[in-house]
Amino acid sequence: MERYEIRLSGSGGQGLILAGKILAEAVAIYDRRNAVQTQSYGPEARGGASRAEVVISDGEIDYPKAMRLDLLLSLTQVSCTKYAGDLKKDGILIVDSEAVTEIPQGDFKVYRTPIMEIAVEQVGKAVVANIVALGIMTAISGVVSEESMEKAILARVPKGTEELNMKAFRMGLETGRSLVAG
């Protein structure tokens, strides 16, 4: 792998910064590959724009920002509209189907699924939508191992929430696998 670029985008309060940190940790520490994570968010604590980027490579990473995305996760319509143009040809766009109803034109593969709804109705808490999304991304992209993601999630989530977060991750994996199977 020369360089694989991921952007997690949505609004503040959706846990995307934490999700980016978990993904980078899973790749760098547990999969033993190079990864760098950057983040950006608006001045609002909740509701403002938020994004985390993770660049993964087997070689050195000379520039830490994502420029041509291999994978874009969009949890809001605004983030999808804003960032879909950054996807590479044959890139992957994963959207929350309840929040993102208009998919911009592009030469990329689109996966639609109700991420927030899965978190609320199948896992039991909206706060784990970011972990559901990590499971979906893991299953669809194959860029990080499931075992490494589990270890990184357990290392990063608040104490006492491990079981809930593992349930969210597994629901995401199951969802991602069903999306790939078509």
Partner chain sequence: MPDRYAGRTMMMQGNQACAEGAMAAGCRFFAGYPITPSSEIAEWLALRFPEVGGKFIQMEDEIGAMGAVIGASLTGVKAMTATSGPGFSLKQENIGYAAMAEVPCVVVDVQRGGPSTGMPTLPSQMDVQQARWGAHGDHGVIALTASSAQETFEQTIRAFNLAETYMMPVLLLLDEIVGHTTERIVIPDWDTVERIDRKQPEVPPDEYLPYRCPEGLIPVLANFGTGYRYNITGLCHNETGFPTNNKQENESLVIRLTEKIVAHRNEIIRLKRMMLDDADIVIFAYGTVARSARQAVMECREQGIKAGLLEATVLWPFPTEEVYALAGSVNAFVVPELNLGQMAREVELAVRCAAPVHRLNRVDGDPITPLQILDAVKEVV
Second form
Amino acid sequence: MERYEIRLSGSGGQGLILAGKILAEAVAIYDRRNAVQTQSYGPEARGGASRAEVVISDGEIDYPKAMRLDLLLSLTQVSCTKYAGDLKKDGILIVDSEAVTEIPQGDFKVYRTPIMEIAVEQVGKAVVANIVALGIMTAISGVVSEESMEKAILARVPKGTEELNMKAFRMGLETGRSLVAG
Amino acid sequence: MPDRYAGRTMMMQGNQACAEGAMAAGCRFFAGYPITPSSEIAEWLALRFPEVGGKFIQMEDEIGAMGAVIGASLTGVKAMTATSGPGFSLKQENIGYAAMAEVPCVVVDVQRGGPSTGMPTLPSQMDVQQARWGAHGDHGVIALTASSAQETFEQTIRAFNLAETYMMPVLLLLDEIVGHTTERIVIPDWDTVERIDRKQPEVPPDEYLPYRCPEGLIPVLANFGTGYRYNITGLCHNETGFPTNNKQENESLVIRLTEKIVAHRNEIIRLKRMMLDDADIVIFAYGTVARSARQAVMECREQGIKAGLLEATVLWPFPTEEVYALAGSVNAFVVPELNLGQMAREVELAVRCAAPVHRLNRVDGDPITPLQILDAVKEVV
Amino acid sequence: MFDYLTYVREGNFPHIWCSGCGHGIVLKSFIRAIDKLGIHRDEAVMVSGIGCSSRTAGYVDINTLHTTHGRAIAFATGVKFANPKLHVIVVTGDGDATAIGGNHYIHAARRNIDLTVLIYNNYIYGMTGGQVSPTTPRGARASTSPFGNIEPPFNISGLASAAGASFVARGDVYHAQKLEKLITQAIQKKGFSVVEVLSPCPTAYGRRNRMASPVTLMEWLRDNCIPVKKYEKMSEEERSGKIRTGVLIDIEKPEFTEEYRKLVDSMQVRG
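Moving on from the form predicted alone, please list the structure of the form predicted together with its partner chain.
To see the whole picture, the full complex is given below, headed by that same chain.
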């Protein structure tokens, strides 16, 4: 496969960098393909813009950052407005529908779903919104296997939170599948 | 008992890979001070060192951290510190001391944008000349760099081996992208890692002179506490280790500190060559930018442009002769870097006007992309 | 007759100190202290900074490390932490320890790392030609306070006490036997130990402050250094201008290298 480029964007404290690491680990360790994860963040620990990128390829990944996105996740309006233009033709844009109300014009597919709300109301904790998002991205992109994602999530999340995170991931998968089914 | 990561394939940040490389090299002492984007090196060692009996201390400031590293090294332990631009500036005082007193240690600088506090979370390569000339006075410098997590692991080991071989501080210049990029690395079994330990005296204490240099240019410093009592100073000293005012002794020391690197340059310098045999255009790159350059070379070739890459993994001593050797047979050099031309200067000096040297510089905190390099090469063609 | 020659590097004498300087008396007291404690010369490390005091390291036949200005305590922290079996003694001056090295000084005290720090306090930067230091008394003249010092001085011992040192003493070179005892106690103490030693500088300080004669300076120490016990019995009025000497702080508290060893041990047990 040629490069597949993903950007997870939102604000600091939403767990996007961890989500990026989990995704990269699922691909590079469990699916045994190449993946590189980079990040860009402001000086603040909470708030401020935050983004993680994952580049996936079957070949060597030299330049580690994304150039033309295959998939963009946006959890804030600001990040969506800023990055939607980086999407490839026919790329995928996934947004939190509560946070992002204006979608910029472009040649890409848009999936809207209330990610934060799903985390709070259906899983029970806002903090797992990043894992819900991973489930959605896994189902929509098909770029990583579900089993590998599960292993990678279990390897990275704090002890005692495995069940909660698995629930979040499965909820995300279901949401993603129904979005694809339309 | 083998270490818990030995033999494993893992996803790691460059900064963690640096810490793991240090451990694999036998480093058992770290003194540091928190600074973005290098702090993960300290954090990882604070977590890992107690498992292997290593010593970790967060000092009161950058200067103190460098001092503690030198003090620790004199007891025979391999010691390291890590920092970024502002801390690298503060450490220069004692880096100079380690160069003068010939104390082996490793200093990692995960470069961020400068000058001053600059761009704390964004990458740069703005410290490469400071690495060479940051500490006052004339002395040789070894500075390595790396472009990936795996290479960071390997270069950290090499930094220790060079420090122990040449008895001096060795600098490892990373940047924010390499430090914070998570990618797959394979950690070898520690027993299979080549480790060099500094020599110890072969003569009895009453015949021992610390700076005599039995093999020519490199002194043999006995570990403190082993029965060889001697003096170490940052003042000009003779082979006894005591300060001197003798002009000849002053001169021979200062010259030797430079000469020990010049004489061993061939053993120290390492270059990676990509498609240079028939190249019309040579891209000279290092660190994170070399990754973009590799991709740019492939794209140039696809478009029929004969470009090649000369990638330096050792920045100091600079590969002057190797660059000059290419100058006669190529049309031009392109030097992309995340500063305003710091190493392009060295390339120009090396080329001695035998070929034009084109600069591609970026200092806004974003990396140089393969496309930018491709465009720069096309412009030259 | 005490055999000083065992402990000194005879070839490095005569020393660089001026006649009338008190620093040689500190050197002598230190040598007698390690002899009394039976510390082997191979197991002792002297770390010094920059200045007249720091040249002491060159004269003692132990492991010696002459470092950069103000940084002796930082280097010593590395030596001691890397090899806690070594006895690590720092020799430094008032400017070296409390101006350029002030941060290392207070943090080593806070950390309570097992170092012995001998601070030669002569109220002046002697080696660089008599500039004002953090301990120069208010009103005193120095080459950089030609009209009299307008800044208040640091209290070196008080600084260490407040920062958390487990042993703090003040002595002077006139009361040499007492000084030897204080240095002995400081080396014995497990933890950060400071001995502030008042040592006169006739050349750079005395000459500018109407005490050019070394004898005058020694008499000044004799008359103004008052042992703690006696000082405590004195009235506020009698204390004026007097300097309290002896052991000022001697407390037990966790020592840094010991605490780290415990941490490592607990990891091995769990691991």
